Every structure is written in C-alpha cells, then in structure tokens.
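In the block that follows, a single chain appears as structure tokens, in the form predicted on its own.
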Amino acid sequence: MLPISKTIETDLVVIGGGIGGLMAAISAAEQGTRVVVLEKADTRRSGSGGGGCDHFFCYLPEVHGNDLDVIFQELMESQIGSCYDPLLTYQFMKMSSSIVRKWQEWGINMKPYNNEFVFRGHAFPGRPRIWLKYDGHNQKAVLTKKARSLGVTILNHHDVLELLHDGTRALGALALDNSRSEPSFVLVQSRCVMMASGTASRLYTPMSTPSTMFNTANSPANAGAGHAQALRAGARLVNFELPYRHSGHKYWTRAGKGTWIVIFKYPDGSNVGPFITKATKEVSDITSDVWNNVFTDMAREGRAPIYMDCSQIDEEDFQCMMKDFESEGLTSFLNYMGKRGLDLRKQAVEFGQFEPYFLGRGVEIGVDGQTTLPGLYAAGDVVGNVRGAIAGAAVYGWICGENIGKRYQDLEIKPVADLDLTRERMEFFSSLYERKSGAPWQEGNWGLQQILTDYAGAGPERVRSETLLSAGLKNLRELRELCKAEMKVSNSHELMRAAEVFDLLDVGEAIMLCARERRETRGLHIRKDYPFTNPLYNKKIFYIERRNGEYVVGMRDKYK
C-alpha cells in the first residue's frame, strides 16, 4: 500500500483554497483558530477565481439606499436568484458590504474608476444594478498572502481524496501529496472540516470542442470532489436534477460575457434581443442573461451564428472594455487577439452555449454555513442552495469561518488512522497505482461525459425521460465498476485524475437519480413524458441523501 508520508492535527482542515476556502481561513484564523488548507493546484492561482473577476454582486447602502429589500429583488428575479434558499441570500446580502470593504482594505481593488463605487453589467435599463464592477485580477494572491500572515498553514498540491467521518460528524480528510511523482498519502485529523472544493466540471462532453476535456468556462480541476465526498459522508446536496449552462466566445470556452461592452446581432446586423439600440458601459446587452439557450435555439432553427458586436461603442468604453477583460482573467483572449492583428471595433465575435456544469447546484448549508452533517461547513460553488458567485464564496467563506472560530473547541479531534474508512480508500486508490496493467484515466471520464450527454442531457436541444435515466443509471453503474477493475494509474497526477473520475461518478449518478424524481419540465430539465411544469413545485427544493446506505430523493419548502 502506498506509504502516509504525514498526519496533521489542526482545528480546522479547509478542503480547497478557492475564494470561500481562503476567507473561511482568513476569518478563521483571525479567532485564533488552527486552520490548515489542502489545496490540489497553487492557492494563488487556483480555482474558477484564479484568473481574476470584475463583478461582485453585493448590497451598499451609500449606493443602494436603505432599503434592502429592493436589491433583494432584483437579485432573486437575476440569473442566479431562481433555485436558492432566501432566507440565505438575504443573509449573505446583509454581509456583503463588510466584505467589500475588508477587500479593499487589504489589497483588492474595489474602487478602480475614480475611486468610487460603480455598478454596472448584467442589468437592465432603468433597474437597480447589483454588480460592482472592480478588479480582482490579483485576488487569489492577495487571500492568500493574508491567510499566510495569520498563520494559516496551506499545503499546495495536496488533493483530497476522501472527507473523513465517523457516521455521526466530519472528522478530517485524507489527501493525496502530489508535489512529487511518487504518491503518498496525508491525514489530516480536525475538529471541523470546511468543503470549499469548487463546482463540478467534466461531467458532459464539451459541447465547443469535444476532443479537448479540459477546455471549460470554468476551472476543469473543480471535478465534483466536494459533491461526491461530501454525498458519501452523508450530506445532504440540493438542485442537483437543474442543468445550468453558460455561454461566451465559441470554441475559446470562457466565462465573462457581462464584461462585454456589446449589442448581439444577427448575420443580417440585426438586433437580437430588444433591450437597447446602443451598448454603453453603464449598460450593455443582457438578452444573453434573459435568453441564456438564445445561441443553441437560434442554431437549431438555422439564424445563428450570434455575434457580440462592438463596433459602435464610443472609445473610451472600449478601453474600459479592455482594461475588464483583465481583470476578470481573459488575457489569454487578449494576448490571442494581439498576436493575430483583431480589433473587436473591426471583428465581430461569435457566441456560443456551453456544456452543462453545476455551479451553484451542490451542498445544503444552513444561515451558520453549516452542512447536514455536523462539523462539516461549506462555501462557494460546491454549495447548491444559495449563490452569488465570487461574492457568495467570499461571504458564506466568511460566516464559516466565524461560526468555526467560536464553536471548534466544543468539538474534540479523534484519530483518523484506523477508521474503517481511511483504511478501505488508501486500500483502493493504492490498488489503482499497484496493478500491473489497466486503462487510463482518460477513458473512464470520456465514458462518464458520453453517459450523461447521451442519457441526461440538458435543454434546449436534449431532453430526459424515465427510460432514458433509467437506462442511464444502468450504463454508469457498470461503467464505474468497470473504472474499479481496469483503471491503472503510474504516478501521483495520474492517480489525482482518477480520483475526480469516481467522484464525477457519484455526482452522475445523484444527477439522474434527481432528474428521474423531479416528473416535471422546468428550465432545462426537460423531460418529455412530463412536458408541464409543476406550480406544486415553485417554492420546493429537490435533495438527494444517503442514508443507511441508499440514495434517498426527496423534496423540501424552500428557508424563507
């Protein structure tokens, strides 16, 4: 069996150092907690984040005004308002000013026009914005360098392969040492564990490039470690039967289009959608966030390609525009564009409609950041029942890590070495390194992405029936046993790899197990022996449990 090259003792073991895992650190550490964090990449770097952002959704009143009940609304009725708890965004609302400031203050710049507080993007003429516009090209660098000056320990290329539990509360986690190519082990054995492992990619075929698995909108090493793990401890996961699918430039598979400065058009010049005549920076297109299948159903009735026209917007916006592109991470489109000679004022640029991913489907928390299972907290896009994006990671990050600061000591560190689980996964993921022959990786997440594609497919164009997820469930079962039995790995990337295909597994099979339950049309699950959406279902939340060993699907009222 491969060796354990280390055991830590903390109070805190935060999994993933994405923007929720670093300020549930940071707030953390700053009660004097013990908080280390295992981090598979680098945490300056790492994570849908890691290349930066330009909007943060959050309430100010010098802005907004008092009545926060106005930018409540808006936020709900916005694209990522529909399926959340809001008893829980109201919270996070109410946090999200303190949260600005405390940025700010410590290196990420808040106030880059003027310095002053400027919202615009993703709105609509007339209406409230709920969008700071600043510049976290630098954010992850910056968390991380306060985390570390409060005496945060963080171990980059540390992957966790399993949350440890006795059945009753979180315990720790084990990890896999990737730093080098030999694998080794780690445990890590806390008073409470904090799951900020990010959303799940790879989980359908890539709909821009299908050869190419990790070109994805978001960070393709968010592969649903979070999900899974935390579904097998028993917590309970919500929405998870409710595709969501992103859009932005065809073929180059990146998020950020509200940082686009545009009017979408047809091949005819024409406007697609009905919101404005001139795109300004104060207020651009949204027809894209009204009308997010716009580009697939215009495909499929032959008027596509829609392109993102920039060529009438003033000067100074445009290098607005471009001043945004980097500071929400799209250099690598803007170094592409400098070496080929294109000038958006002169080319147009065609949108497309991405893969489904399931950020913001995941975790059920409560108002305390906790999860179902005690001692275990989550934040940021691994959680499914409220969002936000950045600014929900950075603040639900927060209440975790203030809520752990003042009840960790309550709880008491238990060794984790001799679980029964520890040792049946090291068994495991240590047989997958020690067979003399077998299958890649590869292989078994190309099959994973074909079965949901083909079995559990998302709207517009896909649809799902009773047949086609029972059959579904079938193929991927066996599919997974299969991966169990031939899967070979020969150093510790590879051995990695592997462990986010069985994860995806498990989320794979929650997805089709939730679709098969919800019998009802809603957004893009689509299903066709139930062409009729369900009032009955407005102000429910789908969920999915294990308990003695079985899935178990059920439904809740929405926490008001």
Second form
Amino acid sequence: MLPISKTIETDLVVIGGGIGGLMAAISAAEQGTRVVVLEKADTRRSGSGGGGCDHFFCYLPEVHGNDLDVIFQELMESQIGSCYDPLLTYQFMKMSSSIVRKWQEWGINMKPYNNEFVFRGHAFPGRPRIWLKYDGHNQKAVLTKKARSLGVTILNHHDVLELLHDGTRALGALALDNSRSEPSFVLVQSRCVMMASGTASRLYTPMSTPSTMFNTANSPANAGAGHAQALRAGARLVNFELPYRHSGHKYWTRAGKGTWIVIFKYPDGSNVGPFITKATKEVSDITSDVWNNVFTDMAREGRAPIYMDCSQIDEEDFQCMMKDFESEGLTSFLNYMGKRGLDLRKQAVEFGQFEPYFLGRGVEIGVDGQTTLPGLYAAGDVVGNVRGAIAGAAVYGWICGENIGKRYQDLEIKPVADLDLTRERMEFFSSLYERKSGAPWQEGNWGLQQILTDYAGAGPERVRSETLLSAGLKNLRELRELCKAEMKVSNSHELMRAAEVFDLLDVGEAIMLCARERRETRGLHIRKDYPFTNPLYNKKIFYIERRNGEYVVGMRDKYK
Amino acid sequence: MPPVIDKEKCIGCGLCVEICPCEVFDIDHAPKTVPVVLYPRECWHCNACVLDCPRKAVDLRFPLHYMITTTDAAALNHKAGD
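The form predicted in complex with the partner chain, contrasted with the form predicted on its own above:
Full assembly next; the chain just shown is listed first.
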C-alpha cells in the first residue's frame, strides 16, 4: 500500500483553492478558525478563475437604487436564473455589494473604468444590468496572499481523492500528495469540510476538437471531484439532468462571449438577431444569450457559419474590448491574434456551441452554505441550486466561511485513519499504482465521454429516451468495472487523473439516473419519449442522493 | 504541443512547474534546470506560465487544429450593402 506521508488536524479543511475555497478560508480565518486548503495545482493560478474574469454579477444600491427586487428579478428571468432556488439567490444579492468592496480593498480592481462602478456585458437593451465590469486578472494571486496573511495553510499539489465521513457527518479528506511524482497519501481530520472543487469538465466528447480532451470552456482540471465525493458521502445534488452548453470561437473552446462587442452575422452579411443594429460597449448583441442554440440550429439548417463581427464598432469600444479580454483571462487568445495575424477589425470570427459541462448543476446547499450532510459546506461551481461562476463563488464562499467560523467549535475532531472508508479507498488507489500493467486513464475518460455523448446527449442535436438512458447506464457501469480492473497509473500525476475519471464516472451515472426520471422535455434535455414540457415542473427541482447504498432520485419545490 | 521554453532565457526557477493548473510539467523539477513538458496534451492554454515567468522564457504553441476560423469582414458587410 502507498504510504501516508502526513496526518493533519485542523478546524476546517477546504477542498479546492479556487475563488469559493479561498473566500471561505479567508472568512473563516478572520474569525480565528484554523484552516487548511487542499489544492490539486496552485492557488495562484488554479480553477476556472485562474486567468481572470471581467464580469461580476451583483447588486450595488448606489448604482441600482434601493429596490433589490428589480435586480433579483432580472437575474431570475435572464438566461442564468431559471434552475436556482430564489431564496439563495436573494441572499446572494444581499451580500454581493459587501464582497465587491472587500475585493476592491484587497487589490482586485472592481472599478477599471474611470474609478467608477460600470455595469455592462451580457446586457439586454432597455433592461437593468447585473454584470459589473471588473479587472480580475490578478484575482487568484490577491486572494492567495490575503489567505496566507491570515495564517491559512495552503497545501498546493494536494489532490483530494475522497471526502471522509462516517455516514452522519463530514470528518475530513483523503488527499494525494502530488507535489512529487512518487505518490503518497495525506490524511486531514477536521471539524468542518468546505467543498469548493469547481465544475465538472471532461464529461462529454469535446464538440470543437474530439481528439483533444483538455480543450474546454472552464478548467479541464476541474473534473467533478466534489460532485462525486459529496454524492458518495450522502449529500443531495440537484439539476444533474439539465444540460448546460457554452459557446465561443469554434475550434478553440473558451468562455468569454460576454466580453465581445459584436453583431452576429450570417454568411450573407445580414444580422442573425433582431436586438441591435450597432454594437457598442454599452449594448452588444445578446442573440446567443437569448437563443442559446443559435450556432447549432443554424448549422443544422445549412445557414452556418455564424460570424462575430467587430469590424464596425468604434475605436474606443474596440480598445475597451481588447482591455477586457485581458481582464477576462483571455491573454492566450490575444497572443494568438498577434502570432497568426488575426485582426478583429478586419476579420469576423466563426462561433460554435460547445459540449455540456456543469454550471448550476451540483451540490445542494442551504441559505447558510451547508449541504444536507452535516459539517459539509459548499460554494462555487460545485453547487447546483445557486449560481456559481466568479461572483457566486466569492459571495457564497464568504457566507460559508462566516457560518463555519461561528459554528466549528460545536463539532469534534474525530480520527479518520481507522475509518473503513479511508482504508478501502487507500487500498483501491494503491492497487492502481501497484499493478504491473494496464490501461491508461485516458481510455476510461474517452469511454465515459463516448457513452454520455451517445446515450445522454444534450440538445438540440441529440436526444434522450428511456431506452437510450437505460442502455447507457448499463454501458457506463460495465466501463467502470473495466476501469477498476485494468486501469494502471505510474506516478502521482496519473493517479490524480485516474481518480478524476472515477469521479466523472459517478457524475455520469447520476446524470443518466436523473435524466431518466425527468419524463418531459425542457431546454436541452430532449426526451423523445416525452416530447412535451410539463408546467407542473416549472417550480420544481430534481435531486439525487444516496440512501443505504442506493441512489434515490426525487423532486422538490424551489426554496423561496 | 505547448508550452515551449527558451533554454537560453530560462533560469530554472521552477515557477511554471508550480503554478501550472494542469500539471503539464514534470513535477520532479530539479532546481536550476529547464523544466520538462511531460503532458503537453493536458495544456489548457491558460497562459499562466507565459504571464508569470520572470524571464519571459515561456511561449505557448497553438495546436494546428485550434484554428480561429474567420471570414473577411469588409466582404461580409459589402454583401449586406453596408
């Protein structure tokens, strides 16, 4: 068996040092909580916010006026609110301005234009604006420095393999020390656990480049660890069956569409959408915000490619956009323009729709940030019932940390080394390393991607049905057994990737179980055997959880 | 595939090895040696290594199939009569 290199005791262990994890760590540490952050890479650059971001949704009374409801309604009714719990979204809104002020104070520029709060991007003509333009290029470095200044212990290159629990509450984490190629385990026992592991990329075959798995919109290193580990531990997860797809330049999968100042055009030069005739930094074309499938729909009609045309925008707006690309973390795209001679004033860029990943699909939390498993809190893209992304991660990370800081002393630290779960998982991961030969982790990941794409595909071009999903479940379970029996790793890096594949397999199984139960068509969840949308489900959320070793899929009312 | 390190400029500080979110470099980096790109297919093209290198010794190579496909904007708008 692989050795345990250290055992750590602390009040709070944070799984994942992204925006949500670091904000929870800072908030808890400010109240005197001892905090250890386990980060699979390095908190200065890890996660989907590692390169930056340029839009932060929030409610600022001095900009929006004193009626929070106006902005709350805009969030719930726009393209990003429909599957969330109103109660949590409202709490987010109330807290958001205080987080904006903290970030500004710590050194993240929330006023990059004329030292004022400016709201633009994803802006609908004539409607309230919810996205604050900011410069997040240094956000991870700033938060890392702040956490360290408060005494937070950050263990970089420590990938969490399993959330440890005794069936009644969270107790800590089993991590892999991947700071050296020779693998070893690290055990952390704690009063509380904060899950902030980010999104689940690498579930589906990449639409843009099927041959290249790490060409993803959000971080490909975020591979459903928290979703799967919380699910195995008995926490409740929501919205798994509702696919979410992003779009961007066609063969290089990247988020950041809201930063573009453009008009969407058909190949004959005519406008695709009816919303605007001239793009400005104040109002750009929101056609694909409203019509999420525009690129796929038009490809299927033979009317593609759809081009993003920036050539007719004013020079001042063009310079704003170029600056905002940098704030958004799209610096490699800027380098590409230089190297390949791409000039957005002269060339219009083809866009396409990408494969599904998880945003707003994940762990259920209460208004205090706690999951249904006592002692386990969660924030950011791993959460399913309130929006993650940068602002959601920042605000709910902070809320979690505050509540943990108030409550952690009520919970005891229990030893985790002797738990059956700990031993079983260590034996399993060791066996992947110790076997003499076998399959690389990539084969398991490709297998999962082909099964999910074929049997639990997302619309508009792919459909689901009882027969497809049931066959897909059988195939996935067979694949998991093959992976268990034959996957072979040679170092800590490969062990990290292999563990990600096993987590992704559990996420994939949960997607199919939930998709089978939602007997209707909604959004990109297209059930050919139930082609209607059932209005009785409008205010409901589907959940999945494990009870007594079995998955249970159910439906609940949205929390108001 | 990316990243590509300029051996003349690199001082072997290992910062790129530390900060890479996808761990594409050999993690057993010996001080004062040029890092080894061990897992190029796991690069996200996030540019962290390029931005943070103290000697600007790292460059990203863009895979041939990560094309930004385009059309001439003037011709596009000419068709529409603008």
